[in-house]
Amino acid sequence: MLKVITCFKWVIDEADVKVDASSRRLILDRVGYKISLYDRNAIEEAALLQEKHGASIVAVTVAPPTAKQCLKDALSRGADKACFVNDPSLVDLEPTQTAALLAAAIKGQGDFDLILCGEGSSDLYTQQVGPILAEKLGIPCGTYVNKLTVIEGEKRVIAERKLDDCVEIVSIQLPALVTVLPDINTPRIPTLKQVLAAGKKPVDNITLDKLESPSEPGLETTSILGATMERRRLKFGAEAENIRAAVGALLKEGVIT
């Protein structure tokens, strides 16, 4: 049976983020959290492999204990088991720290065939965790994948990589790690039955005393400011002269050609 591990991140729901108009600082006091949108694609791809090949799925995440509710969400989307690396200190980790903890947790899960990750997370979108994790585990890595085919009996996958100016098709020997793009699939909304069943699935709680503490961060975020957009606020009437002026302004700005 194909054994798939899918990694996911519990992130701030961007729909709840407010920006202070004067300072441009983010207001996060009342934000909700969710599984990163890109990681939902990774979990869905694992579920599709489960349906087609009878794969088993382990969902792995690194987060503080307060993020425990993310486990039920991941399990309701098709995972058979969750692995929760948790500690109050595991907040605002940078990619090398996250990848190191994921690698240690995955090694404790025994043999595996395929690791699926989102191309990036919907908060930082560094696109680094997948490749770093593959390097730490000593396995090949395929990135920017928008189609994945498992070749049964040959221990390999065919991955289509969507690059800037072409689509590259590669054969990757298993075990391997693949990072998927959002257009690889459309994540399903869990049914009530799946949500209820998720509460009965096993969860491995792994605390830092069972793993090495994360190393010092190689990156430091000093601040995050909301983007601004300057508008000229020009008004044009409906008369022919005003319409010509409006079209001329758009041509000048290069909005239309």
Second form
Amino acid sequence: MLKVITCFKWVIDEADVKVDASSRRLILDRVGYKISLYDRNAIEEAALLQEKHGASIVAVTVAPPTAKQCLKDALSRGADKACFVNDPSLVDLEPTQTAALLAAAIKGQGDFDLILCGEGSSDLYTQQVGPILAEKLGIPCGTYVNKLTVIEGEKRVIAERKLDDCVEIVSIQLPALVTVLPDINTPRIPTLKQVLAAGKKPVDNITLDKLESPSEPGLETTSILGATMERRRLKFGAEAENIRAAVGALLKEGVIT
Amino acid sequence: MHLELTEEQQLVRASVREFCEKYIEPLADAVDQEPCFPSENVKRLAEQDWLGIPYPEEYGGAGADYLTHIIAVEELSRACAATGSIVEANASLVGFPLFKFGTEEQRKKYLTPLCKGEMLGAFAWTEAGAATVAYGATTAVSEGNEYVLNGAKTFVLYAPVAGVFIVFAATDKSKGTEGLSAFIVPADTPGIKAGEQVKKMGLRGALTSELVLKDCRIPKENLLGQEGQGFTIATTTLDGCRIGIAAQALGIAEAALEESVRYSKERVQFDKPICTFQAIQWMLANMAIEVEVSRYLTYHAAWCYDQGLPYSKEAAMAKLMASQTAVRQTDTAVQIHGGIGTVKGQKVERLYRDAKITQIYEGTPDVMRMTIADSLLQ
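Switch over from the form predicted alone to the form predicted together with its partner chain, please.
Shown next: the complete complex, the earlier chain at its head.
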């Protein structure tokens, strides 16, 4: 039976982020959280492999203990077990820190065949955690995957990588890590029975004392400000003189030079 | 004191919301305007285990609490009140009396397919001459191993699509409400027929018609509860349903508030979005307060129900407040939208029409006040 690990991130629901009009500061005190969108595709892909080939699925995340709710969410989407690396200090981690913690936690889970990650997270979208994690585990990595086929009995997968100018089809020896794009599948909406069953599934709570402390951050965030778009509310008709007026307005605003 | 939903309840809310964006919202206008019954979505609702949320798994339910059902109805009604009412009516109006008063055999035979979405049920209570107290025109006469039902019911929600009816009929006319009994009547029984559909102002996708019973013979085993227990069955059922109607009204009011906030930020008058004017801000603030009050009353009533505490008064308060809020605040929402708010295809126009029935069915505000006052004066 295929042993699949999916990694996911619990992120702020961007729909809830508000921007203070004068300071452009992000107002986060009433935000909700969700499983990062592409990570949902990764979990769904694992669930589909489970249906097709039979597979065990462990969903792994690194987060502060307050994110506990993410476990039932992931478990309701098909994972058999959750692995929760948690500590109050695990907020705003850099990709290298997250990948190191994931690698340590995954090593503790024993053998595996396939690790599935989202291509990037809904909040930062650095696209780094997957490849760094593969490197730390010393396994091959396929990114930008929008179709994945497991070749039974051969311990390999065929992955279609959607690149800017072409689709590349690669064969990857397992164990391997694959990062998926959103068009690989449509994540299912958990049924009520799946939601209720999630609470009965096992969770490995991994606190930092069982792992190495994460490395020091290499970046310093000086500020995060909301991008604002001020509308000028100018209207132009389609006649020649209006086009001149439109061009004039664009020049004046510095949009064109 | 805990005022937080459980993780499961929060997940259900998120999943219903996602489901609504994907399947319910895109159809809501057609469901209202044609009107049509969203049968594809009913299948999907069944697949999600949302048609029999509070009933045990052995009867095809999900085995969750009533508050979870209430949250699902609220979220569905926020997108499409007619779809919300399918879940509410099926589970509360028909599922509840079968579960509470049905024999093991009746539960297995009728509650299970209702929970699994294999058929929907309808509650045939109201008669042309009486609503809150229905007795007289529909009769059931015992003949050997059968009852023979005759009469007519009106405003039977989902009668045109129902697979089974709970029909209330007088087994002893001389006893008034004490002479009422409840019967389970499958829709394919000879002698039962859904009449012409009622053309309604709102909740139009919740197809409604009269129900005609003409020498409709059903076996004795289809009596629900005891002879003469019909009125108790109906009032007990309606008590719980009121929490569900409160949830429908709450969903409608929430949608009205959301649409109003969104539109008032977009709509520019006098060179400013109209949300910058205090007149609009006060309207929005009042809407938000009433929605919040309705939500707490509704959840509290459902919580009482789940705890096995008395809930008649709480349900009546929740229904009264939430339905008044829905009617008042959909009106405000149309006002904030101005002329465009009266145009077909605008969500607030639909909400305005959908809201009204929540003040009427399963008991008017005055009936709610009677229930509340009874409880105070006992």
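Superpose the two forms; the largest set of C-alphas matching within 1.5 Å is the rigid core. Positions refer to the first chain, counted from 1. What you are looking at is a predicted structure, and each value in this text was computed from that prediction instead of being measured.
- In the core-superposed comparison between these two forms, Val17 has its Cα shifted by less than 2 Å.
- With the core fitted, the CA of Asn242 sits 7.0 Å away from its counterpart between these two forms.
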